[in-house]
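The form predicted on its own is given below as one chain in structure tokens.
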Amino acid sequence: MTTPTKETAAVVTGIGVVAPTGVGTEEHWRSVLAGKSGIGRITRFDPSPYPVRLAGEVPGFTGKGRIPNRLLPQTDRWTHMALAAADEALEDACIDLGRLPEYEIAVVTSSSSGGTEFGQQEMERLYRNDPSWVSAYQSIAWFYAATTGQISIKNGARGPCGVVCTEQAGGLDAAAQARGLLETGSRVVLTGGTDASLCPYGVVAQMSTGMLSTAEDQGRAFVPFDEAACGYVPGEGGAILVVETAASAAERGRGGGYGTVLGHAAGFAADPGASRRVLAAVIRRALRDAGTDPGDVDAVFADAMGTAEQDRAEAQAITDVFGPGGVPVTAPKTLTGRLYGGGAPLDMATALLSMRDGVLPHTVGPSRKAAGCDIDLVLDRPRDTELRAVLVLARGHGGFTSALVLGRPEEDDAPVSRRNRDEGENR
């Protein structure tokens, strides 16, 4: 990878989000400061028969209307929603694809789970009829690259496309290719990320994993470094962001946009024991990619996890690089539920619509810290406070970890706050 130049620095210009907490970027902003929850019990099937019977999922989104028609049977919701997120993000960076050269064009997206729910309804046609009642569509809508295949066709993107599967930390990997397409020719990449899993198929895949919470009462079934941390609720949707390069931007007059993505690295920890280890050194290697100290760093987006061991393993890490208590930390994601490969791309877009707005979301949920995890976790409301770089953490089941560092856009640059341009209408 080459090294970021000022013009090729990866600007976020555009954020599109489809989430348990709102569809559209402000309405989910507006739950999050509100702590208003989007997990409820699931509502796309009876749960009655599975353990896990609580989950984030989106209310009353349907493709219709949303997407191009034909494409509501040839695709799977998750794809739904990726291409909904990605018109607003695109809408929301006010530009237009059709006026740049489209082999400079890029999309790369992550996936967990692919089409999960398309792919249950076609083997309830094979297994209760035969082959001929399968959709053609099924050798594509399943793909873990239909998302990426479909928002490229969509937009006319011809440049480089890809997806990254790893899990809950895909996000931050594809937003880091994303920077380094930038780096090499590409003028503009869509990326982030979605997922939708919430069918029998898809939640009994993943209740493998042992790290599901079975609790039923919304308000505590997750609540991550909490001493009854009794695993996580698996959610939907996610977010599009639009990056391009800082020149790109700048010709656009779109200056800083949202923010820059300043740093990023991975690791893998595939023994569960070295995870506080791998995190440490994936945090380290992130804030050096940066050219950041960890005093420049005023939050932390936690991948919080949910489960005492892997809680304690994340905050002591954090805790090895920042110091006890030094440095807030949140994760929004309890009002979600985890998304998976919408995950992450999800606390990228809360990050910065925090630096942009000065506040810091709180996490709704936990009461009591756990012993071993001495973090200043940002509770009760959210925290006024100024926010230059944001880390956002992220960990894939499995052992995938990954790190990123954004950086608020300098004064001058900065987009007007969405939040306080609305107050100054409303006066």
The other form holds:
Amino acid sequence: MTTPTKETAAVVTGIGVVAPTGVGTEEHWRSVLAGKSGIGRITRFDPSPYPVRLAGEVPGFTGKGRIPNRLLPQTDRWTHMALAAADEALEDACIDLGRLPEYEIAVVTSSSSGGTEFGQQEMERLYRNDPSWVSAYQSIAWFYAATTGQISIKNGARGPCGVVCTEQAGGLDAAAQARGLLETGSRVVLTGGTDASLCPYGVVAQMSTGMLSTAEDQGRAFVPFDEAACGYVPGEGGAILVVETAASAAERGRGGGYGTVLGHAAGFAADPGASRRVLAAVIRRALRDAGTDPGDVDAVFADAMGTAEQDRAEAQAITDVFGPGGVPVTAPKTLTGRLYGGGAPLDMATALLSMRDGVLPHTVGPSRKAAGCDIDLVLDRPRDTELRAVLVLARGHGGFTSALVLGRPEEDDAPVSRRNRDEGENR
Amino acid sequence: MSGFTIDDLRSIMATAVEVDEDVDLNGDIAGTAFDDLGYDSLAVMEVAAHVQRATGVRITDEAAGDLPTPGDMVAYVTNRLTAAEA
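Could the form predicted together with its partner chain be given as well, to go with the form predicted on its own?
Full assembly next; the chain just shown is listed first.
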């Protein structure tokens, strides 16, 4: 397993996190390793009239003080989160975008719901009053591309900009698009994504999938691969990543960053019954794209839908490629719920931190593996292990199926660790 | 509402839209372009909607686009209030 030396290889040099497990990358990572759940009873509205009462909320998050005041009433909570995460990612990458050619800076995020909370607020104003009460900013706040647009405007990124809407698979597809942009003239891409759809309108819309957990016991509500799997808990937040060409990272003294996006593939399972076959094929294509064999992959971050049928399909697809118990599998998303557009970026962030620290976080919740789930699920405690390449899986409602391979930096290419940087040391 | 002054508009501008911290609405803003005060076209539409609710004078999006300064907006509203009273 080697990091490609190709000049346009997609190196992740910055991470920003806003998640139920923490605001800030290191707070999130500490929570994950401690198995500290961010799931609880919904507080953003009174959930008692609804069948879904639990969610992964970002505790105490507000855009106030984190993003410019001017943008607060102009944008939805999901955009507030992404702008805050983008600031952290850029700071983490030690990059001054103002010094780079503006048309070589791109933005591609994933979004699943757009600005539903903003939209609900304005719809209430419409039916309680009249059209003149609807904010002019409704026109720019609700739609899926709003986050990409605001990140682009705020950071002077005038290169290719877009949004990928493939539900939970969106973050991997956005990262793949970022990787493609680096091969066609972009130097830096802000990618990743967030979602924040924990308002009555947003949650009811999500309920239409029929896969949301209605359990009220926080510890048993989202237990993928368990014989008691009962759906998933929705969450909010996500991660923004700074991805740049290997040449740019090297020129800036960032070495191999956190790691490299080595490969990606996507497919579509129009029929839920096709999930196993499509996912196995997508995994094989992603490994081929990365130039890796199954034996090179040291861990899998599972999609972990949390329903019996889809858990079994995923476990079997993993077994089809890696063999029974052939690779450690984990799903830290049981601490956050499924974050839709923000889910896969957060998994990517967590996977990169796992490679950095040589520790694979455990899956909190499941205790008795369901029949047919013949995987080596990491339970009980984090597992110390060297991780050279990690496979991240994501499936979006409707059939979107994606896989992405991340590779660790070479030893002599390792980034300055955060701790050393804080101490003012340079490599 | 019997009249509409620059101070009425000033207070609406301050509450309808958040602008950057360095914008000072307390000075002589009547002849300063909305744009120079940090109010882009969407912000002007938002202000116009609030003025409409406060005065009852309808300001279409097109009309708002033709009012480059706070002074122009005050004059537009005052003229229509006067015409309505006559």
